[in-house]
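Single chain ahead, written as structure tokens, the form predicted on its own.
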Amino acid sequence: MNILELRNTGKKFPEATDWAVKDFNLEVQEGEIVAFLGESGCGKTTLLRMIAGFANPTQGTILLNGEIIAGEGIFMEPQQRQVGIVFQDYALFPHKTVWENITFGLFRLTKDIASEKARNIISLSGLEGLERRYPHQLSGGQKQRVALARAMAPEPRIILFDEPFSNIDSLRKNQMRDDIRDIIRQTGSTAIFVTHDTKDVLAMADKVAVIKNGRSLQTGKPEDIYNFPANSYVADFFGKTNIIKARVTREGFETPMGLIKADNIPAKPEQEVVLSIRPEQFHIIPQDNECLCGSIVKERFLGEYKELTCKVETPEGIKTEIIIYASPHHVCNGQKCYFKPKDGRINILGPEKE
């Protein structure tokens, strides 16, 4: 069941020449965790503000549980939408304790019911023992938990997160991603978060919309977008990849590196295409008649793997650099590298979309 729908939603600010968001469509099912992924200024936060009710769309409609909350002459005030928000800077009340921050949104309930809800969410969020502390006495991770607990205490229909991990140090990010995802799952909540970090998306999201210049370039499961990006912008933004121009032949793809053999190509012979092959989608193999050959010009040890930069030069003098991930124990020393794509790991990219 869709809990949220955005239909051709757009926003253009009065003094702006370009649309902040244009023709945006999205369906969010109950219990999903959805990410808006894109560069700064692409429209992610504007989308969040329109869902929350802090901004009114210029075009299109927004529906919550099948009811129009914005558009077609209708605008539901933020306090009526039952949407919780966790701000980037947490926005905790500095003069209130953890307990007072969390119970702030429960003022309509009786004291007993509000206390019960607060105790439940404090337990779920791992904040026991911190109830009497003030925000300045908390770590960044603890502040985020308090902000999340405060947003979830009134049991909103949807929880919105604005760059939830931007203020968390890298050592704690992985744990915080897991903790927040677990809390959302245990409460059965629906969540939307904005981020520019693909690691956040891969660790947490069920669905992601990749956004550029206010438009959604591709929406789907993170693993599908990672493996089958729609165009070179999505491919490159969603993770390191090799973008290769090629011509389709009956045997495969003719590239500046040589022929990459492939079967069941969804393109006509002689068609010019652009390929995306991620570094981990190459095999490093012993030399054979079907492999490509390059010279390793750079290597970076990255813990779980080595990143190799290989230069491939054709007899005509055309040079191409390819990035390949290898075992951390792979010995390089400037040697030749023989490699080829793994079966089914070549993606033909579509045209660029602005």
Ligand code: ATP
The other form holds:
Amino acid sequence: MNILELRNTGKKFPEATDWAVKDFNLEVQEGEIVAFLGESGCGKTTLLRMIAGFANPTQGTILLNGEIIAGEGIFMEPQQRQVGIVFQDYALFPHKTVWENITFGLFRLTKDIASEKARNIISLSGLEGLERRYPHQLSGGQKQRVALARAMAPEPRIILFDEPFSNIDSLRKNQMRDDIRDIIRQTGSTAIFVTHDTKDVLAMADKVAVIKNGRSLQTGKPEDIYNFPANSYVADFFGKTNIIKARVTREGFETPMGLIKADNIPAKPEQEVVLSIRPEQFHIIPQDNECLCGSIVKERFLGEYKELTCKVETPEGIKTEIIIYASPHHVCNGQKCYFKPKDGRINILGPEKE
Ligand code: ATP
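The form predicted on its own done, now the form predicted together with the named molecule:
Once more the chain from above appears, this time first in line as the rest of the complex follows.
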């Protein structure tokens, strides 16, 4: 069952010329963690605000548990939606302790039940022992866990996070991503977070919507979007890739680097296409008559792998640079490099939607 549904949802601010969000469709199932991914100004926060009830859509509808909460003349107030929010700056009450912050939203419950719920969430969030501290006595990561515990304590139907890791230093980000994902999973909560960092998405999300100019360009599992991006914007946003123009032939793809052999191509011979091949989707092989060949012009050791920049030049003098990830132990024997895409790892990109 969909816990949340956005149907053609859009927002145009009165004084703006463009839509902040337009024709946005999304289905969120119970227990899912969903990410809104996009660059600054693409409409992520506006989407969160419409779901929370801080902004009213100018187009379409929003449904929570199958019930319209916004659109078609209906507008449910934020406090009635049972949506929890973790703000980017955590927005903790500075003069309240951790315990008081967490129990704040439980005022409707009896004291005993509220205390039990707070103790449970404090234990799950690893905050035991910090109950009497004030926000200024906590680290950034602890503040974030208090904000999460406060949002989760009333058991909302859905939790929204605005840029959850923007205030966490890069060393601790991985741990925080794991911790937050575990807390969400253990409580069976449904969550949506906004981010501009694909690492957050890959580490946490079950589903991601890649957004540009208020429109969703592609929605799906992070792994599928990584491997099969719909267009060059999504491909680029979701990590490094090689964008290669090609012409389909009966044997494969004719590219400026030479023929890339492929079977079962979902395009007709002679069709002009654009390919996306990720750096790790190439492998370096001994020279054979099907491989592509280039000269290594740059080599970067990046710990877990080596990034090779390979310049390929056609007999007509057309130069292309290809990025290949090789094993960190790869020895660049001389400057020549022979390579080809791994089977089934060539993706044809569609046109870019504006
Ligand atoms: P960031 O990552 O920088 O927070 P975002 O993806 O969350 O950006 P939004 O804050 O949703 O983007 O903004 C989307 C667009 O709507 C932007 O062009 C922004 O300038 C515009 N916008 C946001 N709020 C308002 C407002 N109250 N009035 C007019 N325009 C607005």
